[in-house]
Every structure is written in structure tokens, then in C-alpha cells.
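Single chain ahead, written as C-alpha cells, the form predicted on its own.
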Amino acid sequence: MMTTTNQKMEGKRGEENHSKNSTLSSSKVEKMQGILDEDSTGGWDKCWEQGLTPWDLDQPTPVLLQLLDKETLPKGRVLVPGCGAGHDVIAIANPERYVVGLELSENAIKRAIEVSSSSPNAKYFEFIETDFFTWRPTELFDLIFDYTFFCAIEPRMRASWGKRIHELLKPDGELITLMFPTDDRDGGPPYKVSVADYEEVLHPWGFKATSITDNELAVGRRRVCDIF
């Protein structure tokens, strides 16, 4: 399903570059940890205020236009929870495919809009302010596309999250949810997360994985994509 991309580092520089990159990420993430310490709720707010969104790619995630170049996903309509600036929304969007990208901060809306201004696919979606756990659409979903939203949840709102997901998704639609992190840490955001943490929270609602495959078009660490 996926295929490898040329990234090849070029000599020291590459590598000195990369160093520096990673360094500056580290820092970014724990000056989020700590502003969402302090407002676990507005914090995310705050953040993308200030610029600290390391989580951002500022482009549609690499292995999603890969599943749109191939004609993989399903048509209908396609939920974007924590959609941040609104790549992937961006990117799902057609005339068989209408998109609603969530989010909970104001500041993560209002650059989603000035990204999105100028799409020629602009009637095909919509970004809305609210609570993924409350908020109540009045149709259900055929695609519901997960990427960095799982993982910043606290492990305790994991159970709601699969709850949500089985309410807001057609009894024969499609979950897509790229896995990350998966390396041993504590605490986050973003919490570390495995294949069973997912099974634990969506095998009671029905769900049965279809695909779990490595993510070669991954950026970083950012490996592994399930399909449910």
C-alpha cells in the first residue's frame, strides 16, 4: 500500500541540518507541554497563538495524497477532527467528497480560512470551532481521517474518542488514523500510543482493523497508518 520516498541526507551538512532541525522541535514541544500544562483547554489556543505547533507539516500529510492519488478513499462525507490549519481538509475536498475540519482553537480556524481562501474547492468544506466530544452533527460520516489528534487526547479520554468515533461514523464507514508516537515515553503531548491502544477502545464498538501497514511517506518518526 505504501511506497518509499527518496529523502536522502547529503553528507554533514545534511546531517548538522537535521540536528539543528530536530533541536529546535524539542524545544517547540516542551514550551507547548508547558503551556498546556498549565490550561489543558485553552493551552491549545495559546499555542497556536504563539507559533508552537510542532505538529504542523504546513502541507496535506504526504501518505494522504498518496491514498487520493491512488482513488483509495472513500467518497461521501469526511470528518477532519483537530484539523488544525486545514491542510488535509484542504486536500480531501472535491465535488464526491465534502469535508468538515474540526478544531478547538479560534487561532487554529482563523489560519485554516487564510490557508483555504484561495481553494477552487472551497464549497466542498468547512471548518467549524467546537468540541470534538460534544459537538453533534446532524449526518454521519463515510471517512473519519485521524492524523495527531489521538495521540494529544490524554489517555483517559482515549474511551470517549472510540465512543465518538463509532457515533459520528456510517455503520459501514471508514477509519483512517496514522499512529504516532510509538516510542516508549511519559507523559506528552503527544502520548505515546501502540495498535492495542486502539483495538482496546474501538474493538468493543465493532471495529475490525483492516489494514495496519508501515508508513514509508512518513515525515520523521511519524511510521505506521491503520485502516479500520
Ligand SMILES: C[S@@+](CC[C@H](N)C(=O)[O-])C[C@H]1O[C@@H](n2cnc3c(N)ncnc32)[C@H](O)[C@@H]1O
Second form
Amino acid sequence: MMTTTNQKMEGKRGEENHSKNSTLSSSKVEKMQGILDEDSTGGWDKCWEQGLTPWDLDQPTPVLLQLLDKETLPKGRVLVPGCGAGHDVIAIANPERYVVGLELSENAIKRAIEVSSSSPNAKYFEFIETDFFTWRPTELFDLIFDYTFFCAIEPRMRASWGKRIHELLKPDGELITLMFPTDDRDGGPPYKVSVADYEEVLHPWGFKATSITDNELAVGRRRVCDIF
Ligand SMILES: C[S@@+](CC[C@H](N)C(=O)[O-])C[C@H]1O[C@@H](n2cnc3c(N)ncnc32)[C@H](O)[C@@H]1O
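Alright, leaving the form predicted on its own aside, put up the form predicted in complex with the ligand.
Below: every chain and molecule of the assembly, starting with the one above.
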């Protein structure tokens, strides 16, 4: 099963420091892209080490909070690949959902541990430093939540992403992926994504979309505006 939420690029703008913030985040994005251009794997850890993390909202993804509020998320074992500082992992975890946050970057994991150090729900999640493409868990997942991971990996890796999603989910499991960015840009990360890009790599594994919706919620609140 595949549920996708398409986050549109428009948001409420017009605040005075929007363009200042935008310029700051744009230079961070350029530096981040330069590092990842040189080293597409090890570069992630360098970005975390240097604080070049323009994607990090420093809070759970608003659309995710909405889904949690509506009590529509499947229960059971949940995987958040490329979980960064772990805000979404912590938000999802509760007695009904055990969450595994996967991260390639040692510094991201350090940050996630710091962020979650006083979480009252700590026994319902864990962070694992590993590569999503090679990690072999002992148990499969009921839900995979992908936010800014699909768009972060190089497009040539997308077919492998689809295969791994298939391998990691239980046969009746659900994938929720927030599509971003959907504009027409060159290069990345974040690399542009479309419904067709997801279908191309998920349909061969028998995934069927159960819901594809536009959601205005997250974008207007993105601190880094329209870039990541
Ligand atoms: C754009 S960030 C998104 C982080 C988080 N999902 C968020 O929204 O704040 C992508 C994350 O994926 C991690 N990552 C990249 N390749 C990975 C891989 N092969 N396995 C696990 N994590 C990976 C990076 O270290 C980075 O923290």
C-alpha cells in the first residue's frame, strides 16, 4: 500500500525577513550540495558535522502531526529511513508503535540522541546508524514513513529504494511518503520528484496508491522556505 501526500510549494510568505532567511538557507543549500557532490555518501555526515542541515525543521513534520491527530497511522513497527535529528521518530513512538530511525550519519545520530534524551516515550524508539540500502532487520515493518529521504538520494538509487521499501515492509504494510520538491528544478539534493517517479519504482513490487493528496500544512511552516 502506498499513501502519498503531495506538499505544494506555496506557503504564506511576505514576512519581512523571508528574503533574508531565504538567502541564508540558499547559501547553506549550495554548500551542502557542494559537499554531497564531492562525496555522495560520506558527505551527509560532513553536512551534519558542519551544521549544514537546511532540511531540519527542528520539530516533527506538521503533516505527520496531522496524521497522528487523525489517528490514521497504522500501528505496530514503524521505520523512518534517513531520520536525521529524529523529530518524526519521537513524534510517532508510543505504546502502540515501536519506531526505528535509520541514519547513515554518525553526527545525525548524535543529534537525535541529544534531541530525544528527555523523551518520556524513549522505550518506544531506537536510532540505528546504518545504510538503508544494506541494512537487514530481524523483523519487518507495518509502516514506513519517508520524508525528504527519497528526494535526498541520487535518482539512480531510486529503483533500489523501491526494492528496499518492498523488502522491509510486511506484505500488508503501508508506505507514507511526502512528495517534495515537486517543482521543476535541476540537480539536488533535494532532487525533484513526481507521482510518476514513485510509481516507476513501486509498481513493479505490487504497490498500489490508496491516497495521493495535496497538503498545504507543512510548507507554510517550513523554516527554510522554498528550498529544502
Ligand atoms: C534531507 S535529510 C532528511 C532528514 C529527516 N528526514 C528530516 O526530514 O529532517 C536526509 C537524511 O538521510 C540520511 N541518509 C542519506 N543516505 C542514507 C542512507 N543510505 N541510509 C540512511 N540514511 C541516509 C542523511 O544523513 C540525512 O540525514
